[in-house]
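One chain follows as C-alpha cells, the form predicted alone.
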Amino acid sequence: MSSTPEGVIHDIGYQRYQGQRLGRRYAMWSLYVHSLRTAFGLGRGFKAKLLPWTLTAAAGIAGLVIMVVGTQTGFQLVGYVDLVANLTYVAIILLAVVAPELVSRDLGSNVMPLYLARPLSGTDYALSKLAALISSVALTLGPAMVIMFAGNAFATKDGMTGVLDHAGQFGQGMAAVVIHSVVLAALALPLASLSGRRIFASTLVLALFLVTAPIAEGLAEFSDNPEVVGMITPANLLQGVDNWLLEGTNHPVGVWGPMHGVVTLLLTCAAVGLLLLRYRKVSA
C-alpha cells in the first residue's frame, strides 16, 4: 500500500478580506452615480450622449432666448414657472429614452440577481434608479432657469430690488423643476420596469403622456369642468399645480387648485409604491 495521504490541503495564498466594508449606503450611492452617468451617456459613445445633451441644450437655448428678448425689449415672453411647463415634453422625451436605459437593460440582461446579491435589496435598487432619473430631468430643465436668472439679474435696471424680484421668481421656477422632475420620473420608471426590451418600455412611457393628452382635450369639450377632466393627463395636472402653488399662468385652475395638488401627491405616491412592489417581486 502507498504511504501517500489520500487528502492533501495546499495553501495557495487565499486570505480573508480584512479591509473596510462600505455597506449598503455606499452601494446605493455608487448605483445612483452610475445611473446618472448612464442617463447622460458619460463614459459611453457619442450616440449615447446625443439625445440627453441635445435636450439639455435645447432647454437652455429656450431660456437664453426668453432672457435676451426680455432684457432687450422689457417684455418677458414667458415666466420662470411657465417655461418649466412649456419644457414638459422635453422632459417626456428624455424619460422615454433614459428610463428604459436605466432599468430595462438590467432586466433584459438578467443581471438583477447580481445587483441584489447583497447588500442591496430590490427597494434600494429601485430608489437609487428613481433618484438618478429625477436628477437627470432636473439637470436637463434646471440650466434654463439659471440662464434666465443670470441674464435678468445682470440686466435689471432696478438695482438690488430687481435682483431680489428675479431671485424670487427663480426660486419658484426651481421649485417647479423639482415638482415636475419628481412626478414625471415617478410615473415613468414603473412603466419602464415592466419590460426588459427598451423599445416596449419607451412605448409605454410615451403612451402615458401622449395618448392621455388628446383624450383629455376631447373630454373637456363636453364637460362643465374642463379643469377637472384635464387632470387625466400628467402635463395638465402639473400645470394646474404650477398655477395653484407657484403663480403659473399656463393652465388656470381656479378653485380646483387644491384638488390638482392632492391628485398629484396621491398619484406620485401610488407610482412609487408600484415601483417598489415591482422590484420586491424581481428580488424574489
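Numbering follows the first chain given and starts at 1. No experiment lies behind these values; they were computed from the predicted model shown. Rigid core: the largest C-alpha set superposing within 1.5 Å between the two forms. First, how it differs from the form predicted in complex with the partner chain.
In the core-superposed comparison between these two forms, residue 20 has its Cα shifted by less than 2 Å.
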Second form
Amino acid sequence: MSSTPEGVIHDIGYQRYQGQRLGRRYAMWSLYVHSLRTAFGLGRGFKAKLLPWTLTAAAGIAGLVIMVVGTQTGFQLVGYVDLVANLTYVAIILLAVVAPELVSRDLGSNVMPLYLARPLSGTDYALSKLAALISSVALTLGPAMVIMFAGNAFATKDGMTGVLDHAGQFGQGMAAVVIHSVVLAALALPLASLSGRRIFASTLVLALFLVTAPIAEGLAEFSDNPEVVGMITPANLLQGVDNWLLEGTNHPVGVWGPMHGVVTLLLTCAAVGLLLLRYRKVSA
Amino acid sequence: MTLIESESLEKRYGGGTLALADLTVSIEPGVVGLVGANGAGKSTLIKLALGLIAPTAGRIRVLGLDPLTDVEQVRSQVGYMPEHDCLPPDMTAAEFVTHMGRMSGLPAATARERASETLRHVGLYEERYRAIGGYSTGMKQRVKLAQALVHDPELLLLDEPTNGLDPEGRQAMLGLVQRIGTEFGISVVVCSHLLGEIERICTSLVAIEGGRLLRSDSLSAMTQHKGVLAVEVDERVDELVARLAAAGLEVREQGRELLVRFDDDKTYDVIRDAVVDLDLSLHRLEQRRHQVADLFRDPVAGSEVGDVQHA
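Please give the other form, namely the form predicted in complex with the partner chain, since only the form predicted alone has been shown so far.
Once more the chain from above appears, this time first in line as the rest of the complex follows.
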C-alpha cells in the first residue's frame, strides 16, 4: 500500500563540490561574456534584442549601400575610415541603450553586493563591463567594414592589387573602429554608472555626445581655429584623431592632429580612472 | 577550524559612528545565530568577515584566513545572502544562479548543473525558468539563498533570511537553514533580531548589542526558559497578580500588562481559571516571542538569566 505522492523526484541529497574552483580571471571572463550577451539581448526577450540588432543592421546597410554604389558606379561615396566616423551617431545610440543595461541594472537592483562578496573585486567588475561595452560597439560598427571590404574585393577589376588596396583600407577602417569603440565606450560607461535608473543613465550618455555637438558648432563660428573648438565634442575629436593617424579621411585638422590625439588619450584615461574610482567606492 | 574569530575588533564609520567596539568572539562550526537589535553591528560584522570593509582596529579571521589579504580564498569558500533585495527582475532564477556560480569560479557546465540542483534544494522547481521579477517574496528569498549556496561554500553568512516572509514562509526558510547546517554539512551564521525564531535551529548563539559582545555560548548552555505570556486585563490587576503568584507562577507588572513566565500549557489554564474566578475581562493573552532584549534583560526575574553578563 504505497502512499507516496505522485511525481516525486527521489532526493539523492546534497552533493558537496570537490571539483576545481577557477579564480578571478575566470570570473572576469565570465562576466565579460555574460555582459556582451546582455548587450545584444541574447538569452533575453525580443525587446532587448530590438535596438542593438537594428543598429548593427543599420550600420551594415550603410556599408552595403556605399559598397554597391562604389562597385557599380566606380564612385566611392565615403571611405572606410570616414564611414566609421559617420556611424558615430549609431554608436552613441547603442551606448545610450547598452551602457545603462550593463551597469545601471546591477546598481538599480542592488546586485553589486553579490558580486563583491565573490572573488572578483570592484575594479575587476568595472574592467569586465568596460571590455564588454567596447566589444559591443566594435561588433556593431565592424560588420559594415567587412561588408565594404568583401564587396569591393570581389568586384575589383585590378585583380590582386585591387584586393590588397582594399585590404589596406579595410585595415585602416578596422583601426578606426577600435579607436572609436574604446574612446566612446570609455566616456559612456562612467556616466552610466552614476545612476541606477536606466532612463537617467541613458540621458547622461546622450547629453555628453549630443549637447556638446551644437555647442562646438556654435563656438566654431566665432573661432579662428574651428578644429580646436571642435574637440569639445567627442565625434569631432575622433575625426581629428582619424585624420592624424589614419589615411583616407575627409576631415583635415592639419597641424592640430597630435593635439587631438593627446586630448583623446587624456580624456579616455581620465574616464577610465573615474570609472575605477566609482567602483572602488561602490556600496557593498 | 574556527569559523570566525575576532580580537578587539573595532569598526568606526566615516561619520564617527561606532558600529563595532572591542568585539572579541570566536564562532565555532555549526548553525550559529548572530542576534542583536537593528543597528547592533551584525551586518558590519558580516561585511568585515567578507573583507568588504576594513576594521579600524583589531583583527578578524575567517576560516583561519585574513579576509583582507586572502580575499579570493576567503570569498570562494564563503556564501553571502544579504538582507535587502538584490535580484535582477528580468533574469530567470536558473540563469541568475548559474551566472553567480560562474562568478564564484565554477566552470560553465558545473555552474549550470549546480544551479538547478541548488534551486531544487531550496524548493524552486519549474519556476526557475521564469523571470525573478514575477516571484513572491518567499521565492526571492530562496533564490537569494541559492546564489549563496551554489558554489558549495564552507561557510554561509545569512543576513536576516526570514525578512519579509509570512509565518509559514519563515518556518520553511528556517527549516531550510537547519537542513543546510545538518544534512548539507555547511556551517551557517544566521543573523536575526528575533531570538525566539532562530534559537530553535541554532547550535550556538552570539548576541551583540551596540557593537559589543553580550554573550556567546552554545545553545544548551544558554537559558532554556521557554518564554513569557503577556496578560492584559482592565481592572483589579493586583488581585490577579496575587492569585497567579499563589498558583506558583512568576509574575511581574510591566505597564498595563502582566508578564507571566510560561512553563507549559498548564500556565494557560491557570491564568484562564484565575481570570474567570475573579470575573475579569481579559483583553489579551499571548505568548511573547522573546527577543534578544528579553533574554538579557528578562522582565520576569528568572534564575536562568541571572548569569548574563552585560558588557
